[in-house]
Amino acid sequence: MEVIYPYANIIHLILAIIFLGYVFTDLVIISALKGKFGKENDKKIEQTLGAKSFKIFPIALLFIVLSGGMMMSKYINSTAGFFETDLQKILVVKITLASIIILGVLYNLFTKLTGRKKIAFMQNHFHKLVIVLGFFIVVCAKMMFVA
């Protein structure tokens, strides 16, 4: 697992941030534009933009939930125990904030797939959860090796 580490945190990394800045820039930038163009292509943009995030996030995703996996049983296990240290609380609290973001992408991925509509709040206010849970996620991350 050390030799492995290392890459599955870089990976983490770079996935988390690209996760992350998409959310932040379909919040901030593209949302701006909303309503600037037309309905017509404000409809054909958000499908161009919704096929794009819909084969890459849920990968990325998934990278991001297995390569933190690898590195929380660095952390979280029979051996080092699982609320032993301050880290390992804090640890547990990031992957519940997670664990959200996970449940609600699942969530979006059963309504595309089975031609559901979504409700009110998560066509509305998903992507605003996220960046807060994001936020707390980074926050908790650097948290945990500075306690």
The other form holds:
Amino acid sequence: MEVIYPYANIIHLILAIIFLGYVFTDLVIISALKGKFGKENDKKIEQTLGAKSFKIFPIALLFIVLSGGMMMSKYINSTAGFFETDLQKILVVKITLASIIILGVLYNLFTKLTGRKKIAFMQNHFHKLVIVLGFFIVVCAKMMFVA
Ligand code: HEM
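Next block, the form predicted together with ligand HEM, ref. the form predicted on its own:
Entire complex below, previous chain first.
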């Protein structure tokens, strides 16, 4: 574990930057396109971006979880315990916040693959939730080692 840990950490950090970076760009930059070029173009823009992001971000999140899980096993295991130290408690909070994002992405994948309509909150506000959770996830990631 000690040998692969630094590699898991680098992969985790780079994918976290890409994942949260995309959500931030969608919220702050891409949203500026909405309503500017007519309903028809709006739809085309959303479909074009959706098709691209659908291929990249679920996989990025999968590898964030896999690399995170690998690292987690160093701090939470049958020897070290689960919820004893401050580091473990903050890590569990971090993983809980990340689980909300993971469930949301799984829900979006499910609606996309089954052709169902997303509920209004997920259609209009999920990315806002991800960026807020993402902020606290990163804070937890750093607080784990100073607490
Ligand atoms: C959207 C989900 C997630 C994001 C955005 C995220 C983001 C981050 C970031 C930015 C760091 C700091 C890396 C560094 O400073 O080197 C980190 C560290 C860490 N993350 Fe995550 N993470 C996510 C999910 C997870 C999950 C699901 C797990 C466990 C199953 C996890 C376990 C860890 C661990 C153990 C560390 C500490 C690594 C270290 O500094 O030694 N993360 N995470």
